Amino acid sequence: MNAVTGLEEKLRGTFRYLAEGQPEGTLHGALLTSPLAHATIRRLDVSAARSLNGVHAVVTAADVPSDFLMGTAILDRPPLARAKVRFQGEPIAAVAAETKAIADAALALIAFELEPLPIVSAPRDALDEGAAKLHDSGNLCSDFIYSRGDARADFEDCAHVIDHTLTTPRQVPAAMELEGGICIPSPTGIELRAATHSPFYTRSLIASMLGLPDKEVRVIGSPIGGSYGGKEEIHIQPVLALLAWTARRPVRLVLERSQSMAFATTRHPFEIALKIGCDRAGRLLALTADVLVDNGAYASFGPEVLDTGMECIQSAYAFKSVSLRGRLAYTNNGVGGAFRGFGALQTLTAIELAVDILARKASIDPLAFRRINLAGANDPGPLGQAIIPQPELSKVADALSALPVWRDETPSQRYLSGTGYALVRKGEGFAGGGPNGASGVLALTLDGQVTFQSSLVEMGQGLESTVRNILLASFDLGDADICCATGSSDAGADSGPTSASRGTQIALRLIRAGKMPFLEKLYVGAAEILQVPMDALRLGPGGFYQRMAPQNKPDLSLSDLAASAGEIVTRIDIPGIETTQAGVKVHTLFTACAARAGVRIDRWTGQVVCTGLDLLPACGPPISPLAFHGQMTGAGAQALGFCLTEHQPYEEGTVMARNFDSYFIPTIADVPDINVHPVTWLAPDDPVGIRGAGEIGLNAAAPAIANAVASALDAAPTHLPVRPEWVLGVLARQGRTP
């Protein structure tokens, strides 16, 4: 499906996904799923489940090796539980039939009996020595320790200091695709279609589990109906293949709305406390940060969230000294994961908040603030590390200072208004140690199409047409002589996920590595089929042309030249940036972005209202302009959801929102107008040129919102998404209420 296709289907209603189009005789797969969020399983049958008519399989841990078990940095997973369950609508057992029906009554049959534990539901209390433990190594997942400097010391030299506590909520990515697809057996292996930001890695866990080569499994995760980091880590591919594999025929499974809510990863909540202080001039001397982390039931990528949210916790300043601890409980509230902005988001809302009110405890303009603190274009990363240099902070700040000022509209006396800023940095691609390295493939197709080949995978946010204007602008092509063929184990090269805002520049990156000596493969193939020397050629739209004897159309045809040649392919294989720290996993490409929000609070109500909001990332010129501005304005309405209506919560293990009617995510009539103002420079030695555009404007855009609520109120939030009855109680205590 090439990029104008796709969005065409998408505006028309018609865009099919992956678990769409089964092939004739495919069974419907279902989940038997725990109703207690902690429980030893004292009892399982199937028999009289698998004995129905219609029912072609059954499958609990007991079909999965016994040593199996998913993550990334830790292995704690089973795909479907054993001995005991940890989180309300954890997979059980799952039942493969010919009808919905069927599966359903077999569903029925199966007798199970759950013995309830302890639950563990608050992250601070699933610390304490005599919690239930949900794992044999204890509840302490994950920590994080780091300082440099004496803060203690440096604290007593602070004119001003203060104090700030933030709790932010737990998020749900609410892509309109569900968590499913479709698994196809073959005599010797399987075809498996469900949505997945990494084929390779889903390849090999698949044939681990099912004992199979990697060569016979085949993985099509592309293209994505949203994701935002749901579809990241694995979901429920290994209960998809083990049912076809056991079943013999093609199963699809997809999961309803209401287990989604339950299954799927969502963003980690955090309790962050920070004290930061600074000297007479503003100038930031010290900061102390003591972060706890609800990560749920199973590590996922709690660890990595984590680290990421405590590199982060710097923002884009410098600090003379800090001193930071993180840690990661499990609980039985559901399953933390990947989710756009990746632990950076909470944290950076929080220093956000802190540095805009030290500013006014200063008495200093939150801009100029900011501007006398930020990071030097050539200083360390946030925890000491080698970075590539960032001359570009100090462009996004002239940027932010730059914008014209905002006519404050407030109708009457019955609202507030207020404006917040912010200005962040975060690593870009996977810390030291991850799979930071790519490959792809450059090829001359049997059909005369010069095609990007690579396992990066489309979710939306518009690869595709990026890659194709990356292959226009590199080859001097026509737009008919170009391909992109992305999202499959089929590339024949491991690109690496698409996540971590890396899939851009890993394209380009890769297509630039590529292109001389796939070129000179094309030129001496049409060189010696028109037998003339290779400068004597030029390579323009449709073919090759002979430069001293111009023409309207080439003189040898791209797909002349595969007919004569066969497939003409170079393969590309790029390294990693990354800095290696003892100890400690670091970024080494960072991304910058400011933001402007304006928000509007109704006094009778404690009501919210975003009124505008400014983006100003540097990521370099935009290769994909419409894409570019998609990312940046689905960002800015996800930040209003993170920052006033969106948090699913859970009571004692439960969770209590199960649809769109008791989640709240922002509707069009929530966004207001975002505008996007690019920071196009970049250091002419850079050695990227761009930066990916995935995350950045959320992690800017949310601490701007939270800050317009402080400045509107004279008081910051404390706890994410601002309630209405917080809003009233604060006017109420200052005296403001109508």
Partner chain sequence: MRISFTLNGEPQNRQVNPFDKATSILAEQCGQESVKTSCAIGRCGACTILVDGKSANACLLIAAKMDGTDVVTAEGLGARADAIIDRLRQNGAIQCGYCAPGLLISLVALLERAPDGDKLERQELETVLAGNLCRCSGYTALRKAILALSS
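I would like to compare: after the form predicted alone, may I see the structure of the form predicted together with the partner chain?
Excluded here are partners and other molecules; the one chain stands alone.
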């Protein structure tokens, strides 16, 4: 069984991504972006560009309804800069022209004047009184406060207390496929072919911008050439749609890598200051956390990222008391957004480092320390909320302890080696109140296929192969009898976003919920046509068989059934698995994972190499084993990048890494073989029976790699990615430089 559909076509280059295969006469779209990080737009004159021969549209903020803003919790982002620019690379205007050369010439004819404003380049400065304000509401985008018990008093009872502060990188999703798409207008609407995780959400957003009814906007959101959350954000879709609707011609707009590196939303850098303490027996008593997040210029998913990070900051441990504060500050450093791990990656890495430091101080083995403090199977969730019980946590700890021992690195003068562990959990789906419910359709289509229709999207994670496996396990049918239709607003049912690791869970629950009502319709239809009672029939490969007279061929093929009965459709709606809690946003379904990493550190150069990685995800039995394995190994490589190689630096609002010559995503030579050891046991009464695989591997792998560095150096990283200069500084202070 394939991990992904279309594998051979992808390899041979005949697979079509959304920005490929444009219709004849498609115009070339191009963006004018801001060279400054923070400025007032004093003048913007596009008249000369508009009158250039071969230019069919030039659009600016003046072409967007003045109250149209984008975001989730906070709507603050115009698709084209309005009155102000707030980050370098922010689109100011866009053109659609007959050729690239004409489009470039038109961009050069746009006259604009920017009056520089003070640049807010660090989140701490942003929150100072007197800092330049990015938005009228001030630079505090959102905050988070939660406490349980009396942490101050419990620290008094601690035998060991440590504090540690970790700063995490601005990691860029950097999918190989750039942000872009094609938009084809009709007299009454548009068809938008551009990557999104939420075709219906994108459709209503674009329709409201253009003043069109939803039904006049068709959004095709997949297949996607890699996203990792980056294309969950609204990217160039509004500008593309505006160009095509204005030009009344198809337009193709694809960013260049250097534009993408400035424009695409990134993982938020977190500064996480933790203080934790335990008693003499190693029991964790108290945690205080002060978290400051660089949100960049627009809210986007920032508030949700902060909430998720704060919810996960206790990892899988039972602290007696906690006192948590988090703040999200606007800066002129690009725009932070959704990226696999979604805030939890940052805080989990910090707490796992802190736990190891404390365990070492208490002279307790790090694995034993984790066992002592593991949350109980029926404990409430980290913020006191009701959650689906997690008896699998202890199984994960068992599996981590039972891993075969590493083959020891040969000790040498030059290299240090270390092993690190992590045991984490993260909420799956959205916090209570989010778009957790979903709809889908089971249909017998006129061509005789049992089809699951949803607006879930395929981005390489193997959603389609997973859905096919669920269909094959649910219905006694052959491979040729089933179909999976995904990725667009054609589905007729909004399945919600394909994000937060929820795709598989949603598909499984929809098909499970729709199976019996759908089968009943099929049996009723077949019984009527064959003039036999329903219980005399059996659905099998190809169609219906009479139980009493088994044949090699079905007595009624699925296509004959569809031809006689017409399309048979069951619409399915499922509620979200969620609880809500006053004051804080909480998840209900949690996924656990452990990891072990090995590193080798070169004492001469300070270079850190990841030499091994084991991942132990507790996601139940994998439905599509190859795809599941691929989710874990891919997450491991992105964790390696987060810890060792990736960071988008800004200096006074200026983007410093504009391409892969200065931004380093791991190559095959950087990534070791990643071993995946699924912990398939979930409670027999678990209401879902599986957990999503999308994010959890990353959340465990990164802290394990960071802890491996800490163990090799006897010093926990304070900044990620770990820089050779920092390593050499630590070694020098320890007198261990060669």
